[in-house]
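Presented below, as structure tokens, is a lone chain in the form predicted alone.
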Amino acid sequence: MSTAHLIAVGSSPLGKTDLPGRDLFSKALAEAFEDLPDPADVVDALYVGAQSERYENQIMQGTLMAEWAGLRNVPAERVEACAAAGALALKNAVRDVRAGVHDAVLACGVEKMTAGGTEGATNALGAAFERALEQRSGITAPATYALLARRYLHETDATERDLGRIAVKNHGNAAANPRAMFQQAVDIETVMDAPEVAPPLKLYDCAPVTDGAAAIVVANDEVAADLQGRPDTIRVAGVGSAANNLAVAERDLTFVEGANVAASTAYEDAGVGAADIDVAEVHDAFTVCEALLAEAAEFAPKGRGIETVEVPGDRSAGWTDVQINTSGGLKARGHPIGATGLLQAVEAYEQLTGRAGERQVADADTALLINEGGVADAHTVATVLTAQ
């Protein structure tokens, strides 16, 4: 089996923009290939993660992005697993390189979420809910995650303030991230005084609607050596993917089983354990998700995931020393659905190559990414990355 490396990364500005999705992609592509030959001289396939065609009334995203990358007559496919679309694109690219199907693949993701306004984004995201039991009730994403949060607070001694502290941490991290949508810190009073969105979740508990794109070049040993000749690639050591079920009513609200399976699979593939992970980017679409995923990834004991905000020495027994969402997470870096999983990989790339600036975790050499689609457990992709 060939080794898959991430050899270059790029992202567009994140936030509300007048740029269409293809131009957001072009900006991400330009950064990724800044020091490389043209895409057509490097990659021989493309996967693009895109959550919904509703935003810009555009399907055929694979062909469109290949065209804008200057690629012709290559395999170019759109993949979709709601918010896990980006990680799914990366997973497929890694699979192809490992299997020797392609020498180098472009994994990308894009979403122009603001194109349809709040109503358009709400409807597009609602399509990820189970039709008969959930969509027809009119429930929204914040309301669904509020069910998880309410149950988590009921079953543990966590409080709404504990969830708010996760938002404070992630905004603080984003303040040091030039890629982030919100590059300013907030204090706990601001978070707690913010309007309620779906109790117990308040404004700062929720990731924003975001326009953005990301692009990553995945390549085998030979291409990595030929193109770079410098020690700034990272290795994809393990991958796991799991689809649990769609309807929230039919699962345990405080144990994200699919994420646990995906992370465990990725650990096994990489030959590592939870304690070996130095940095992790997890899918904090809502603050409660960070707590739940810290537990699902086996970083934290049951009911103590809220301690992501603490320095390792101040956490409960059973916690690892991992640093979580150094990018600011979905909450503050931004959440352009189809690109989110790839933006997680961009942060891991910067951490593992020592390029994270003020966010840099000392001696970080192993990272875990957890990207989820649907509500919490519908589809999860986990990826372990290691420094060379």
Given for the second form:
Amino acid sequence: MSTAHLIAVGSSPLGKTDLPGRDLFSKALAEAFEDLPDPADVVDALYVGAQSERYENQIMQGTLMAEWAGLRNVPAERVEACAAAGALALKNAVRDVRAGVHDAVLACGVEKMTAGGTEGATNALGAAFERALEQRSGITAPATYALLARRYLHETDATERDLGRIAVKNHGNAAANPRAMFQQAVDIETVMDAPEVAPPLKLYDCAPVTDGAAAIVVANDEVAADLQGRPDTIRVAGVGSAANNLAVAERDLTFVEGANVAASTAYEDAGVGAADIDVAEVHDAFTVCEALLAEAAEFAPKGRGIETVEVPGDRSAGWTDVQINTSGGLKARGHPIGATGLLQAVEAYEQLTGRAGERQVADADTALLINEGGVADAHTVATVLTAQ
Amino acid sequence: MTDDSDSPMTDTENTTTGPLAPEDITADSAFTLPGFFDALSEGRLLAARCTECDTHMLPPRPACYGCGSRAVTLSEQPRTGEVISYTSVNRPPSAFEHLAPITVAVVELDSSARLTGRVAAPLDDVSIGDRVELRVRDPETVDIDPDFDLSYEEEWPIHVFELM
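Moving from the form predicted alone, what structure would you give for the form predicted together with the partner chain?
Entire complex below, previous chain first.
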């Protein structure tokens, strides 16, 4: 089996932009290939994560992105698992490289979420929920996660303020991330005073509607050595994924089992344990998810995931020393659905190559990414990355 | 083939195991959505019950997510249960806009089957553990934008929970 390396990364500006999806992709591609030959001389295939054709009335995103990268007559496929689409693109690229099917593959993701306004995004995201009973009850993404949050607050000592502190922490991290959509800190009072979206979740508990794209070059040992001869590549050590039930009602609301399976599979593939992870980007589409995923990844004891906001020395016994969502997370870096899983990998790349600037975690050499789609763990992809 | 004598629920006339043969999968079978909603229109809430591990599934489906078995049977469900979690959809999808805010809950029926549904009560009146009863409404009385429905959904009833 070949080793898969991430040899170059790029992202577009994140937020409400004047660029359509394909142009956002061009931005991300241009950064990723800044010091590389043309994409056609490097990669043999492409996967693109894209949540919905509703935003731009465009499917065939694999063909389109390949064309915009100058690739022709190569395998080029769109993959979809709602917000897990980005990590799914990365997973497929890694699988192909590891299996020797391709020497190098472009993994990318794109979403132009603002095209139809907030209403358009609400309706497009609604397609991720079970249709027969749940969509027809009028639910939305914030409402489904509010069902998790309400139950979490019921079963644990956590409070709404504890959830709010996760948003404060992530905004603080994003303030030091030049890629982030919201590069400003917020205080807890602002978070607590914000309007309710789906109680107990308020505005700052929810990741924003975001336009954005990301592109990552995944390559085998030979291509990585040929192209770079430079130390700033990272290695994909382990991958895992799992699909849990589609209907939120049929899942454990306070234990995201599918995420636990995905993370455990990735740890096993990488030959590491939770305690080995220095930095993690987990899918905080809503604040409660960061707490739930800290527990599912076995960083935190059950019910104590909210201590993600504390510095390692101040956490309960049983917590690891991991630093979570140093990028600002989905909440503050931004959440362009199909690109999010790749943006998580961009942060891992920067942390593991010592390029994370003010938010650099000292001696970070192992990272975990957890990217989810649907409500919580309806689909999860977990990836372990290591410095070379 | 299946012994439902120990089931706490009243099983329907269909006590065979789930649809294993292609010809069993028709719109008349409650293992399909048309069949499930036809039964619901007539006042029967049918779940699939796994005869191996007793997982109850709404709507019915041909295999059990709990254990993987396809030895599932139809089981009429009780209408009563309790609120496991709840919230309010303050900004619903456009087809439901005029109903906002919509109280929704995850309810565990007395059979252990779980489903999400609207609750006909203001958010402040609902708590975890509240007893609720499922009601079946004609789609025309619910006032959801008809454009929301797919062609095959137009006659399907809408369920809603009422506080007991």
